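There is one chain below, alone, in structure tokens, taken in the form predicted on its own.
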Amino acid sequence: MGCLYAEQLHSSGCDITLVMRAGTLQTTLPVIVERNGTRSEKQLRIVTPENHEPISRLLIATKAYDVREAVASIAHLLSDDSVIVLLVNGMGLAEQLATDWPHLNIFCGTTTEGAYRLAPQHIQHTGRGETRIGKQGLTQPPAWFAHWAQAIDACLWDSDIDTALWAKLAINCIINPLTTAHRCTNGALSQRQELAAQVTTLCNEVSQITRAAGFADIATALPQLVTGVIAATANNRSSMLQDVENGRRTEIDYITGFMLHVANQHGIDAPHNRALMQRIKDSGS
């Protein structure tokens, strides 16, 4: 996703650099995006932790478990004026970053854009979606957001971003772990009777936690939201399932793990979520 936004922002005239790991020797790297039979290639400058060039605005689109390490590696390049846009799965990371680096100006985002990696810095853009960015309590977008709105289709400022983030979290808590545990496409969750029953059970449990967390509207609408996503992405394999299939660590701690953390805060037992999370962890994920 980072490559997708880098390509679009660069195409609109923004000065974009890629943040690479320490030890990267190149000074520029190509970012290639394929979409609708066309190919866009942009040569972008890079910055590494060894550099001393300050970072004014930083988009973080890593796996959730890599966020803190990534920020720590370049913390010396960030200042009180630096803007951070956190576009990752799960919740709780913004609070962790604010605790570790209280001076950072952190914004959160969520997207339904579709893309997957073909090779390093080479992605396939599979579908247009909607991107929402916001900061809870900030009703009007800052000046820098105008570049995003201009460069990225359907990029919206959301003055209630926590609600959007929770809606995605709740849906992911149901679809991602179930498809991973059963090694199936999203569509199988509605096509197979035993899986549809598990979807209903998880929806009921997540809805209870969601309501306790203060998102009553999402709690009420959750079964319909989940059904809609399953239908719209029936042929997809969830990102969590793809991680398992490719031998990568999953983001279960930041999705189901965060939901269970909130459940504990409100004294809610969530046995089905807990069992599903343990099943995925026991499988080496």
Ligand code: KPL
Given for the second form:
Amino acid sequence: MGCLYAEQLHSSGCDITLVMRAGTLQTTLPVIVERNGTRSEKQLRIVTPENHEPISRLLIATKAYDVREAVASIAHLLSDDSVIVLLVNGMGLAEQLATDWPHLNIFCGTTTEGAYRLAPQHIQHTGRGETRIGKQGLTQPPAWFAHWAQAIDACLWDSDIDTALWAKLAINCIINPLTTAHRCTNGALSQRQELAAQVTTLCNEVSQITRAAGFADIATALPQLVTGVIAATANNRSSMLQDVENGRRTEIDYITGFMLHVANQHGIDAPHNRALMQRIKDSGS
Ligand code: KPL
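Form predicted together with ketopantoate, following the form predicted on its own:
Below is the entire complex, every chain and molecule, led by the chain shown above.
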């Protein structure tokens, strides 16, 4: 996702730099985006944590479990004036970052853009989606957001970003672990009767937690939301299933783990979510 936004922001004239891991020797790298049979290649400047160049605006689009280490590695390059946009799966990370680095100005985002990685810095853009960015309670977008709105198709400022983040979390909590446990496409969750029954059971549990967390509208709409996403992404393999198939760690701690943490805060038992999370972890993910 980072490559997708880097390519689009660069195309609209923004000065884009990729932050790479310490030890990266190159000073520029190509970012390649394939879409609709066309190929866009941008040569972008590289910085690493060893650089001493202040960062004014930072997009973080890593796996959820890499966020803290990534920020720690460049914390010396961030100041009170730095803007951070956190575009990652799951919830709770912005609060963790704000605890560790209280001076950081953190915005959150969520997207339905579709892309997968063909090689490092080389992606296939599979479907146009909507990107929402916000900071809870901030009704008007800050000046920098104008660049995003101009560069990225369907990029909206969301003054109630927590609701958008929660809706995505609740949907991921159902689709991602079930498709991973059963090694199936998203569409199989509605096509196979025994899986559709598990979707319903999980939806009931997640709805209860969602309501307790203060998102009553999402709680009510959750079954339709999940059905809609399953239909729209029927041929997809969820990101969690892809992680397992590619031998990567999953984001289950930040998706189901976060949902269970909130359930616990409200004294709600969530045995199906708990069992599913255990099953994913027992399989070594
Ligand atoms: O966000 C997704 C993911 O796979 O992480 C969904 C919406 C489930 C699409 O596959």
